[in-house]
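Given as structure tokens, the chain that follows is alone and in the form predicted on its own.
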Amino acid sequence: MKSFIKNSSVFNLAGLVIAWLGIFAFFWWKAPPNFHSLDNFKTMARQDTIVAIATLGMTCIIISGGIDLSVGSVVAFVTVVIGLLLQAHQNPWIALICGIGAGGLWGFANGVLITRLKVVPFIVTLGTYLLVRGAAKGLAHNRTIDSPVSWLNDLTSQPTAEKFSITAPWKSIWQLLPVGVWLTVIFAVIVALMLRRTRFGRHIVAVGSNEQAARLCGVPIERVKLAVYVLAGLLVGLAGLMQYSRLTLGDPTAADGLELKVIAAVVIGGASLNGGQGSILGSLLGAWIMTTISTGCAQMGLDNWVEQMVTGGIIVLSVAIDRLRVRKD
């Protein structure tokens, strides 16, 4: 049986990296020529710093059985607990991890409303979407917040290009692309391993597969579901950072529709809607397909309901090979 899961898994990646080559060879060949040239990549590996942290927790909550349809509020609400903080103390630190920590907070809260309520996670989670949203453009004010110019503006930002060194190989390396997307490689490998190594990964796939057969042999369920939203609303605190720094300023109408962008990655991915099934890498291989076709579509000088239509084409695609997937076992 294991082997069968690794040997599906393994050929579900191999399907993702098939699935981007052809996405990228028909852009090489429509798009203009820089599409594929080295700084087009850092720049989409920029792009995608948000959505591919942000996929690492909503891995974690499909895989457990869940949904968050929050994301996009929480980080939107994140960049505004940023930029309030810089304008108030000029200090990056206490404005990082109190937005962090703020993203968290709201994880706590989804995960309090739906394991002390046991209402399903769609239902609460659509409720504190519009809460947190409203909170945001009220603690802004319904405006964008200015504040002073600090090095998190400068994790998403693209390093002054040098030439390779051969007496500092790491060091040449590490300034081919922003602090963010090396802070993503990071947590994403971090979280990889709390999945597969960990007493707690173990739990979240059974929570996922059949919550009464692992209420049965001694899952802490409550606690379990608890734990994945306050760690995904910790990785989307750190997404919320990201937007921050990318956009260099509050703002409580940021990243609208962040949370369907989020899902999609995840589910073309290979995770099942109904848990107990997804990866890490999967998910982010499923990101950085959705930033080639936004980058490719962008480049084409292509609509934006162009994008939005074969994004969509790709999750029901994705979501009824899944369902026969399931019918199939």
Given for the second form:
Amino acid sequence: MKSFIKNSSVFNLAGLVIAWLGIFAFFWWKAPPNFHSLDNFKTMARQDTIVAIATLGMTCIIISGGIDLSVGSVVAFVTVVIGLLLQAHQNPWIALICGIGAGGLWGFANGVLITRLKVVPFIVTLGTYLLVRGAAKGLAHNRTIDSPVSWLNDLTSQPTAEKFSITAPWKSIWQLLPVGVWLTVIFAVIVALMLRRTRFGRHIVAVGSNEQAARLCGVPIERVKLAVYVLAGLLVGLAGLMQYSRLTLGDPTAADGLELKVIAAVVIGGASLNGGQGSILGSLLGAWIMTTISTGCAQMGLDNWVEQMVTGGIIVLSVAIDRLRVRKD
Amino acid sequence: MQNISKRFGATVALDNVNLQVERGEVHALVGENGSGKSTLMRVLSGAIHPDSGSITFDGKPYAPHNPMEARRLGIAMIYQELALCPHLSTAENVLLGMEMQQFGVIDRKASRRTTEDALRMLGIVGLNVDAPISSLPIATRQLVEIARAVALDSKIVVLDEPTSSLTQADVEKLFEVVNILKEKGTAIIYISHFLDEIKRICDQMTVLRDGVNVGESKVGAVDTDMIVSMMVGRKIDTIYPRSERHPGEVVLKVEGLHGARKPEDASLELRKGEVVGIAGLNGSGRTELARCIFGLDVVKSGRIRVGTIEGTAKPAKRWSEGVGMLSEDRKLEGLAISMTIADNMTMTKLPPIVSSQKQSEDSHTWIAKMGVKCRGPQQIVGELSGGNQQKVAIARLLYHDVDVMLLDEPTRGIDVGSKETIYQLIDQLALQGKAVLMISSYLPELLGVCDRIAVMHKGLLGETKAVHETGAEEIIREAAGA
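Form predicted on its own done; form predicted together with its partner chain now:
Below is the whole assembly, all chains and molecules, this chain first.
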């Protein structure tokens, strides 16, 4: 039992699951009866997708001791890129690749600025936060980009038999949830395994845990950091694709404040902003808790301010519990 | 302070320690690293609470809950790393936490006057008390900290290794200040490794060893040798194993090495199967020498040859050449404290895909060989004691199977048992044909473990001498530049 409590990651995950169960039970009791229906779960999973995918990259960045404030702006930029390409009657695959690539490029830009200029990530990404948002607005001439219907729109929509037969290249597979949700799960597994089971992943943790020690051990710190930001950028690109799919258009003002939601999910999930600590599963649970709260509040007909205050409270509470536990050790 | 005891987990840091200091007395607290001096002072300052024992202060029982309360009651601690805010002015620093206010606004005139009064009492005049503290030299900053103690009207001032980063002239000034405080009736507890300083300014002394009182006497009544034998407490030969070694070919050659800051000129040769020691004072450039060789610091000029490979290199390349380095600072640089033992041991040689089972097995071997006390390879390093952490840091070099080891202060801040393990290990490694470069501030261990010793003084590395041709006194003289 003692080793169980000391094993902080297990304890932390158990705590998150319990917290979610508590929140879920509350809404089951208070919200309209369909809250615990399967359909509602599907809705929540769909809504969770964008934050969840962006969370995967942010978890890696925060574990490496960095931060990325440009996530929301990059997501908006990606929707604009995809929208414009589809508008120009490009193949959806090309739009998809270019969209994700654009995310990767902005990640690369963040990484280069952080490692070459040796400026702290907070400042660099505060800069790119504005810069990318501005670029997205410029590229879209300050308007939303209406684009023709394509199968990209179906990535986050609930599959129906009839829709599948018309547009999607995948047919009768896993029709329970939209493709976007499955992609989230697949990428979560890949990134989690990468963090745990590869040299690169261990190097990310080492750089965040103690950069000096990592340097002493011959870890190529700059290269690791750059790679982390590129990887996170690609994942943010994917989140942008999901955002496009939700909106079905390119919107340079989309995903405003998304970065803070993503950071909140990672922090609720048990990561330390000092680096070296955090887990993919924890971050996903953090995102899931936030989605549950927002869905629950919406279905209870509560105003947005209630949801914001509850979420804010959860963030402070989760960090406070973590502090108390550490102090007891 | 009577019968103070304090345990940290399984280690007894203080065992029924007594310390009695009179008004107007300079009391030396002497002991090796890890003998319990700092723990005792942390008890006095309220930073930690003793498990048992009592403290009487001015005839009244004294049990501070925290450092702030101890400070208010008149106990001032002045540590090696000065506790000053570099961006604030001298006056602001002196009065930090007890600002003189009027209607919630700081009374600058009164602050300035109080600060100047405190400084004048210490014989310091003409200091611009409005300038930021970072614009002052280190020695003056230390005096400012003492002035803070004066302004607080402290009854006891604790000076922890006050001279380690001062020049000789500054040391003299510090001694004058200490004498002024003494005449004022302040009690001073003086912690230092420099025995000649203690002989000069202290009246009374208490010697600690492994958390126990081993001697108390008037400083005038004992000579340096007696103090040293009280501190060490046993014959050096018994704890330092030295088998007969047969050095082979040169594996590391450094010529005229000049780093970006230090060293300024260092040359040495390290052979297979030998242990070479680098002595010298803190800040003389010993650590920088190792860091330059290992590629952590920038090399300005000079040549480094590892085996047959010439030139400077980054740490990753050095590891692949079979060179490993142990950092002097475990927490800051040596180990990733929040990661597991297994991760820390195997970090330098991870395969692209990590098998945690293989990683655990490898670490397990070295945990057993080094006698690391832990729950297993997956335990977080931060939970281990200092000595066990150091064993993990050293095990990293052994797991990597390096041929040349750069060990910077391998026994700093660890218990005696762990020290002996490390001495034995170094001896075995030399017998196996490894080359060891060992930097240490603790002379007896250098003399006990090394085959040859070179002394660093102000960035210049002296000639390497066989250990039987030199001695403690000669090394101390060379290190001090005398």
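Only a predicted model underlies this, so the values are computations on that prediction, with no experimental measurement involved. Residue numbers count along the first chain shown, from 1. Whichever C-alpha set is largest while still superposing within 1.5 Å between the two forms counts as the rigid core.
Superposition on the rigid core between the two forms places the CA atom of residue 19 less than 2 Å from its counterpart.
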